[in-house]
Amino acid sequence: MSDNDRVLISGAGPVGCSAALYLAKRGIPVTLVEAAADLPEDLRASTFHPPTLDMLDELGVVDKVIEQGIVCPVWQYRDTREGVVAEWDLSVLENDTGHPYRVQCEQYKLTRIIVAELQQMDNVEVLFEAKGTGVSQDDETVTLSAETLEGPRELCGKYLIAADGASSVIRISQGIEFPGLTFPELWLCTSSEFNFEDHFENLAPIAYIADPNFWFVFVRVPGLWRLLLPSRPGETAESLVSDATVQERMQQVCPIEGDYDTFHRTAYAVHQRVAETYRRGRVFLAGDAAHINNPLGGMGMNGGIHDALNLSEKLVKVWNGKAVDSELDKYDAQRRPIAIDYVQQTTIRNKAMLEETDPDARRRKHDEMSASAADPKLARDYLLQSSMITALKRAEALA
């Protein structure tokens, strides 16, 4: 076996660690390149639905992000003035799923634990401070050209998975549109030890707060709620995230003598795109390489990592043998259709009933989420779909 004969990986969060990891385990050389000096600490993505847990468990690392995180076997859709709409409750999945509960543990977490694997492994190889600038092809090789601290460097392999991030550079190497919008809104995400849910009733660790004004997202993590919520009209990401906007913002959500002491606040732009497509010969795109949403519902990570075993599996079938290369059509032919018409659409149907201001519209969709949480039947298919179950039952039906 020649040192091309390997799978090159660009980027070091939850969607390249899981390739990387299925890859190595099923005796795949991997080499996967980070252009950070270290895992980023990315705290945006926290929410592990269901079928990643699978998935996970699958990669023989599920039991660790659990410890490290917060089981929620339920969330809440609610109002600020109705208080608790519907209260979902993911153990109607049982028999759907291992796993019939979402965890809170954030996305870097679960990097952690896969590179600590990944690092033992004598077929994986992991570079930091490697920042992919091109990429070039044949019929036999790919080769990722990086800056690296000792200079430039050409990396070799059989098949590149870019998974570095929206701004994706090999994306835009490789030519591909990544068609879609940018919502007019920056979103805050903050976090704070205090005690919001002695202040809420009956506040569940997932939470989505309703209102044409004020919406906001509570999410629960170890230690800390974060805080997801609009920016307004005019306000800048440095305006933000000042103390004054911050202290602002939080004291409507719940008012409190003095200042909250927060632990981190990031400002940042949302998108909906996805790519004109997922392959451009020997390269793949996958997660926010491939596409992009409002993190309404904890869709993004969750879609990327399922991205990457859907991907890993049909190349460690061709790779073996097992299938010809047109296999690997069918990974954009099943994950680009779901990421357009399934979690593009719901995430987007979710920001709409938040902010929804037509007080007959409110109350239609409150009545009727109410009556569906509270029917097994109703709430079970909901939940097939919120936890994008319904999402990878239908991929496997394509192509």
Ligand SMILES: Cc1cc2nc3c(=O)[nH]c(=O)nc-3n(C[C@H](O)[C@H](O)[C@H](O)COP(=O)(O)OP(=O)(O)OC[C@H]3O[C@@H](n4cnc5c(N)ncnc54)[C@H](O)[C@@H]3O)c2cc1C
Given for the second form:
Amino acid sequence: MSDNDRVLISGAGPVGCSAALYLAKRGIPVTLVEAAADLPEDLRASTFHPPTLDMLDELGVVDKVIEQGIVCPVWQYRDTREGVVAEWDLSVLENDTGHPYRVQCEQYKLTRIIVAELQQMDNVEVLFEAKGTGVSQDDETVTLSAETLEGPRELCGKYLIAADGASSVIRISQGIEFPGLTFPELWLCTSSEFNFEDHFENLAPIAYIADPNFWFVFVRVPGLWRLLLPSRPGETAESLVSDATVQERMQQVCPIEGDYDTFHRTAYAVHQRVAETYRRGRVFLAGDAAHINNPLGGMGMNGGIHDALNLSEKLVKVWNGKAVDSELDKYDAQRRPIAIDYVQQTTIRNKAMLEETDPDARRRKHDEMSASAADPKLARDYLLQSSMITALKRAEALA
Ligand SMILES: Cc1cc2nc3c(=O)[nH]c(=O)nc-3n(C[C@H](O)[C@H](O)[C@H](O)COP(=O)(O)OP(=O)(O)OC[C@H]3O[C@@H](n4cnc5c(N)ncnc54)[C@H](O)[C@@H]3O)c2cc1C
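Got the form predicted on its own; could you also share the form predicted together with the named molecule?
Time for the whole complex; same chain goes first.
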């Protein structure tokens, strides 16, 4: 085997790490390249959906994720005035998945679990402080140029997975467009040890709270509640994370005497974009490098891990001579339509529903949702969709 006989992966986020572990466990040599000095402690994704947990089970890491997270069999849709509109009980999916619940666990815990395992494997090289800067390829190989602590390096492989996030250097270097939109408002994500469950009756660990003027989302992670909400017109990232604004918004969510203690606060621009192709020759885009969406519904990381396993399965077949190169085109053919027709549409709809201002439309949607949640068959249909199981089945059918 030559040194070029390996798969290069740029980016050790949840997507790059999942692909690396899948490939390495099947005997494929992997080089995982991460720009940061250590695994980023990202306070972004926390929701793992049932089919993603099934995949992490296949990777042999689900028990650790569950151990370090919170199992959530139920999530809620609420309204600031009405309280609980619908309570979704994932146990209706018991015949559809090995994990009929969501798990709330910070994404950095998954990457730490996986990288610890990768670092024990003989066929894996994990490089930190190695930043991919450009790509060249021919009929046989692909070369990733990287800036490392020792200076510039050229890393050679058979294939390259670009899992280097939303601003993917590789996507840009390949001239792949990333069309879509950016919402005018910023989003604030903050977290606190405050016991919101003592102030909101029967609060589930994941709750989307609709309001025409002030919607927000509660998600529980071990030891903390996270709160996600939009900025007001004219607010900047700096003003949104200021003490004054954070306290004012949290008091609006739940008035208390004195100030809230917060653990973190971040302001994000939020986009809805899908790359015009997921493949250019030996280079494949996956995860946020390929698609980004708002976090309402928890589909970014989950969809990215679904990309990682879909692509890796195909790479293994081609690597082992069980399929020809055209098998790899199916990755784009299966995963891109899902991002466009399903993830983009669902997340945009989720946002529109939370911020609906027309009282009649809101009433109609709430009535519909509450009736569905109360009917086991309708609830199952809804949860197959919101848990991304339907999307995975649809992708399979696109083969
Ligand atoms: C507030 C918030 C909440 C969210 N909640 C959820 C949720 O609950 N569920 C969900 O599914 N999604 C959620 N998301 C989305 C989720 O965080 C992303 O979809 C996910 O992180 C994408 O994973 P990734 O591995 O593709 O990219 P990233 O996590 O962005 O990882 C990319 C990695 O590549 C590295 N990198 C970047 N450039 C280079 C380079 N040139 N060379 C080498 N390495 C490089 C980075 O340092 C990073 O480690 C949320 C997002 C936000 C903002």
